[in-house]
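This document starts with one chain, in the form predicted on its own, laid out as structure tokens.
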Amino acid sequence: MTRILKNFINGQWCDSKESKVRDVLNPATGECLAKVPAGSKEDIDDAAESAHQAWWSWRNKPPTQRVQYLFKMKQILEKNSDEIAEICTSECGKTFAESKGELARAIENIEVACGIPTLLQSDFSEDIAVGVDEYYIRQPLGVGASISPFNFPVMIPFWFMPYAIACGNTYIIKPSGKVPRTMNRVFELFEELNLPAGVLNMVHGGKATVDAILEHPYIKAVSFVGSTPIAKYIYKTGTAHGKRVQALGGAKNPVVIMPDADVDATVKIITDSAYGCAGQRCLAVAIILTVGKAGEIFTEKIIKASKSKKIGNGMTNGVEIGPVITMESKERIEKLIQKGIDDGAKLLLDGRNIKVPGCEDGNFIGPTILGSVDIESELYKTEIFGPVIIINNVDSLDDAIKLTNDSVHGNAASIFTTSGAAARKFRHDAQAGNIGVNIGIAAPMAFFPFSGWKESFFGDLHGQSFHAVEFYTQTKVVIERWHDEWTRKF
């Protein structure tokens, strides 16, 4: 009988309070893995209830003993990463290689949020008037919550967990339905950590989940990764109910190639960039823009570079490009990809009907590449998340940066050049939040906050690092006299 995923709340496995649920599907061979509950707004209401009554007592712990169970963490996830890697892989179709690397990526925040009695020191001014001192501490808000993409089930909830619960907050994670076995098994290792009943709380569900969080009153600070409608409701309807939210959106992440780029290293680093994950990953390249001559000199070897790309089973050695998550996800890309033809797009490579021995039921689609994209099309403005790359050639730098900056998206841009006037000029002309020069994927590391502009995040701080702390925490101003002899004749 297929399992049926449970809630974690208040320390311990509970039924979903709704009966209804949805199938977890391998995208690689149409096999259902699981069935996960709908969610509702009662299964909401235990977890926000166990998180609030476990506050007090969690935000009174000093850091120094917090961050104690974040090291266990670390250790955990380290010593059970091919498991873990292995299930992240089976129902979110990425290679085995690409899930490992998530989890790294994951076990840096950890890394991170264990200096949080560090980054909760604050600053002091003695004798603001005489006999005076004023200062500012950092407090816990209280409840927080997480709702998770697909297509990173480790590491996005990593972005955000370790550091709320490090500055004395407690926390709800809702997976995402696509792929909620990961954290799932997550939270069984994480049993280990004997974390205070309440502290750490997991609830599965679709929107009823969402908006019960959104709404729940004992939830002060909401984090979310999505598209950008979604993340643009998550963010009107959480600051509407007086929460905290930072809400990361959708891209199209352009990369400028100018002549003088380094041919063979470009190629590899913008291939590997576009394909990864299927494209399904916010900081995938979107759209080429070639400089001048980098048009011809580039383009044939992009091309070439795509058509020599691995594709299958995840879990298959040397495949270097999985499925996307479902059948609709591919059908919609397909649609677009044929929408971006009819409006007059040269199709340069097609990654339509590909066929996988032994994975006939999966979700596969190959590199495609188009030219010529009309910028005013649907193809070009619309995010494909999948694995589908659009070149078009420029005049100039100028043009290139132009064409960036007209983008509603703000997630991530790069540039491969030789030239640091180059290289300069756009990293400081470019309207995005994340920059890469000669760089693929420009995705900071966990003591960086995860940028993002424009329609790319709605909110003012971001996940990750210092951003992260001042987003779980309040500050408050202390200033005080202590009367003795002395102040007396003031």
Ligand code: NAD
Second form
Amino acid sequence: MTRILKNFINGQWCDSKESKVRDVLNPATGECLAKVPAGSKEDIDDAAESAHQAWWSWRNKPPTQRVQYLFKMKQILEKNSDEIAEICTSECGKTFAESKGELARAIENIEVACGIPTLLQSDFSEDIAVGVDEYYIRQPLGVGASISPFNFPVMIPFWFMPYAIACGNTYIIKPSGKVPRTMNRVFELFEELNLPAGVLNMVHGGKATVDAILEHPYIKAVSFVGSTPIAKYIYKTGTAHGKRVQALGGAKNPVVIMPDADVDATVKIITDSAYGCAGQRCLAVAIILTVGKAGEIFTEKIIKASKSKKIGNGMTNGVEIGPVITMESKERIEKLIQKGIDDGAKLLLDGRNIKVPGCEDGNFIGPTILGSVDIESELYKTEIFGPVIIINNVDSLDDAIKLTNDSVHGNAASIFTTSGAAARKFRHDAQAGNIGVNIGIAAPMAFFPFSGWKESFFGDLHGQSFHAVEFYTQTKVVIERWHDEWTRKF
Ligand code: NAD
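Please supply the coordinates for the form predicted together with the ligand, as a counterpart to the form predicted on its own shown previously.
Full complex below, order starting with the chain above.
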């Protein structure tokens, strides 16, 4: 019988109070891997109660003691990295190497959060008046929660959770219902941590669970990552309930290629960026803007490199592109491609209708390239989230920057050039929060904030690094008066 996943609340595994479940499918084979509860408000009530009860004694532990659990966490993930990556690939579809890569990014955040004793340090002003000093301290908020998307089952909760608990909050993780087994396994492995019960909880579920998180009075801060419409909803609803919210949304990232860019390096980096994780990355290249002669120099070479990509089950050696997450997703992407063609785009490479031997029930789409795409069309404006790129030629760097800035999204933008002046102008003028110069995936290391802009982010403080620390703490200012004459003479 297929296993029904359980929640982890108050240090114990327990059944969801909702009996409805959904299938978790392997996107490469269609095999049912597990069943995940649809979730309920009652599950969140239990988790929030347990996290709230655990909070006071957890926040009173010195940060130096709290981070000891994080050092162990890192070791557990490293020791079990192959197993975790294999589970991730089986339910998410990305290649085994990509799964190992995302786990490394999760671990990197734990490492940065281990520096909490230093990151929590604050400023002190002596003598703001005679015998009076002022300083501030950072204190935790209470219970925090993360709600994550399907495309990085392990990494994304770690943009938030290690910082939150290191700062003295307790936490609830709600994984994506499409890929719940990876985090489930991580929680099984984390039992070895012997964290105090209630400090770290996991609740499976969908909308009912998310709505309960957004409304629960004990939950003070919510970190969301997912599509833009849901990010907007989360931000609006969570803040209306008095919570801090950081909501990371969708993307449609432009990449500008100047005629002077290094040809081989640019083609390799861009095609790796566009097709890695089957294009299901919020930092993936989606639109290539070739400037002037770059169109002639690069277009054919990008098509050729795209054709050479190996598609298949992410567990097979040498595979570079796995399936997209669901059959509905595949159909949605194929419809968008057709709509683009109907609206006048030139089909330069067609990845529809490909067959992968041995994976006939998988959700595969091959690299697809469309040229001369109308900038007002649905294909140009919609986040495709698949191995599909648009190549449009523009006359100048100014035109490319204008198109970049006209986008409603602002997650990332890159330029490929050997001109320092062009790179500087792009970095200075492009309206996106993560900028790459000769970089395909401008993913900030854990010691920098993940800085999406515009409709790719709703909130003030981003995930990772000092932003995560500020998000999961509140400042308390203290003003102290100590007169000299009160000095006791012993
Ligand atoms: P999604 O928005 O469908 O789901 C994200 C989370 O929201 C899931 O946990 C899901 O259970 C929950 N959810 C879905 N519908 C809901 C509703 N109506 N009410 C309340 N909760 C709901 O996103 P997805 O398809 O899982 O992930 C892909 C999206 O995530 C893409 O748009 C991608 O760009 C984005 N993403 C953004 C970043 C970033 O850093 N900005 C990173 C990764 C993914």
